[in-house]
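One chain follows as structure tokens, the form predicted on its own.
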Amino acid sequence: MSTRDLVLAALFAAIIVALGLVPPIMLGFIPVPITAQSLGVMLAGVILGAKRGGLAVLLVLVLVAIGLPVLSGGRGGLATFFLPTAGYLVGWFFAAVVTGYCSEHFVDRSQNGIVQIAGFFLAALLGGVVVDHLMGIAYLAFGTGTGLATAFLGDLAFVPGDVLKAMIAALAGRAVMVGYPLLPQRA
């Protein structure tokens, strides 16, 4: 891994942390808040690809584990990995990797803009929404004893916002592809 890869991963880790400054929105019927940080995870995957996007999220998770308050609402520490939100949090890594992998395979520079946006959107949906939500639901249902039906129904409240975040990530991915052609391939 080159120095450039490490710098890009650190930059996107900083973006994810900065999105944590947006206050979380608690829904009341599920112990998981709505945060802007999942947008950063999708952006890391779409723009950096699987390897560097996964590294960016892994860096954020390490910062959380050592106790820095980098999550939305100023949360951090090892205990965070045992809260009801832990499945979503750990799912960020897999979401970034899947989003990056899909964007690497769905999008290339030879496609027109609409096809690129659609590819990035599909990649962000598969990784940032499907993968992350499946891991979050699984932990919420089985790790906390909430039950699968209750966890799934509670999770549905996050889907519209995360679909919007996937569209924002797709548009940003297209903009970076056009505006910053010197960025090495996402692979």
Partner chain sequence: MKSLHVEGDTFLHRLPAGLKLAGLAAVSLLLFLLHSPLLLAFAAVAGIGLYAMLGLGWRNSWQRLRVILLTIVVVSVFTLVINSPVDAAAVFFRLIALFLFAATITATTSTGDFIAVVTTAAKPLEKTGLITASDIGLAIGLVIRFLPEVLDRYQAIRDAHHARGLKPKPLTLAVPLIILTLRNADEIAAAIDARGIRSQK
Given for the second form:
Amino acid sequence: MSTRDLVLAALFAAIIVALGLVPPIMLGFIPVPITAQSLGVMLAGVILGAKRGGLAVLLVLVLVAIGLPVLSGGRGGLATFFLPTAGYLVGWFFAAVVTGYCSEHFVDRSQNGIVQIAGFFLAALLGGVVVDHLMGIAYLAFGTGTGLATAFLGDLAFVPGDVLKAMIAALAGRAVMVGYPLLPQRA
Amino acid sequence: MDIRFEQAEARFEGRTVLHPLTLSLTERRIGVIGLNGSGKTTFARMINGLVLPAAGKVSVGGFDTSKDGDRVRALAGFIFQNPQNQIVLPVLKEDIALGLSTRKLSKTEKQEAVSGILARFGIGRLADRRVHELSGGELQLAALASVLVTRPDVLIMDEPTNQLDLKNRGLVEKTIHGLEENIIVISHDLDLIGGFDRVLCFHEGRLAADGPPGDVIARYREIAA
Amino acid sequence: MKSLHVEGDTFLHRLPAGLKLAGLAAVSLLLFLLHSPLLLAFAAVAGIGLYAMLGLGWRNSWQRLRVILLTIVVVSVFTLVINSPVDAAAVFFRLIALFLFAATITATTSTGDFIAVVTTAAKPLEKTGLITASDIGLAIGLVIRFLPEVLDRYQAIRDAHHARGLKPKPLTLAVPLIILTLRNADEIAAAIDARGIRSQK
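Please show me the structure of the same protein in the form predicted in complex with its partner chain, now that we have looked at it in the form predicted on its own.
Full complex below, order starting with the chain above.
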């Protein structure tokens, strides 16, 4: 891994942490504020690709594990990995990798804007919503013993918000690609 | 210290940014001037091996920058325009010690080297401070300390006073004048390099003038006019 | 960035960090294998006892733990409604025990000690050729170093919105924040390479 890749991952980890520390952002069309940290995870994949995006999220998880309050609401510490929601947290890493991998394959610079946005949206949806929620449900159901039905029902409440974040990630991913392209290009 | 360029050429994205250049640098204090985009930063980065020649050869103390990168970097330190991006760890003394991480030194030797270099630049009191809280002038002195702690033979500085206010600029210039090391300074500040041993002026990717400060600065003024 | 570490010199502070983490892993595995609410309740009481050894006092402890305790209560109530009271009690006590054991270790281990453990644990990763153990220490340092600058930049972008009478939106905040931050990567990487911090060919 080049020094530049290492630095990009570290800077993105700082961005993800920052997104958790700043006040929640209100969206124009729905009255619920969104916490931007899981948006940051999708953005890491969309903007940096699988390897660097995955490392960025891994760094955030390491910071959580070593006791820094870097998650939204000032949460952190090893205890976070034993909460019912730990599956979603660990799932972030896989979400970033899958989002990054799909972005690298779905999107390239020669496509027109709409196709690029659609590609990023699909990538963020697969990684940030499908993969992350499946891991979240699995741990909630089997790890803590709440049962699959309970876990699935509880999970549904967070799906619409995360689909919306995938859309924002897609638009932001395309905007960053135009302004400062970093995504590795695959044939 | 002998720095040699032998028909060294630099290209960036297919464009030649520095045309084949042959010269040898042995003077203790060398200034580099030129308009923006003249190739002077590329020239400086080639000495430290940050930019490798597309053709020809650059060597420092006999080591080829393309083949012996680690050795060259140990001999030639580099100070960037923006000290903000040069200090990479959160606490100042940790960052200074980082430069020594690849050297085989005991913990006490490292600590002594760190406190020694901080004292030399009068910033010993900042050792435990968070880098984020330092002022621009303090950061530039910290950047100097972070590079000089490894005892390079030559120090290359890319517009070291560019981002500083008048007071900090004076402080850093005074420090630069007091350095015992060989220095190569890229600067728009003609007063700073006026007292140097040799000045190079670049224009459109070529060496336009080379010699004592007075003559070269006069040529630079013609180019800029 | 203020860590959740609590200064002190209890017996737990003195234990090696690696041992504490291995212990936590073993205990968590055991707790997931247990299903008896009674045994899990004992574990929870042990967790409370351990956390109490830190001597933080009720008020301080409550402030540190309340957000997470709330999550545990919500999940337990949810389990109670959909599954059974026995399941709910087991879930509740298991999470309380795990949570307090982990929080105690976080409180008694300094960030520096943790980084040392992470670096050691990452040694086998060097074989993959992706990353070296010392890179991880460097990367953690980089995140903590540049976080305050990212926050300052976020504030500046927000202020710029207000100054122009624009409403801050996720997209118009995130895009400039990301581009302005990542643009520094080249120079930071060049500085690291110029200082010879990562040995290269």
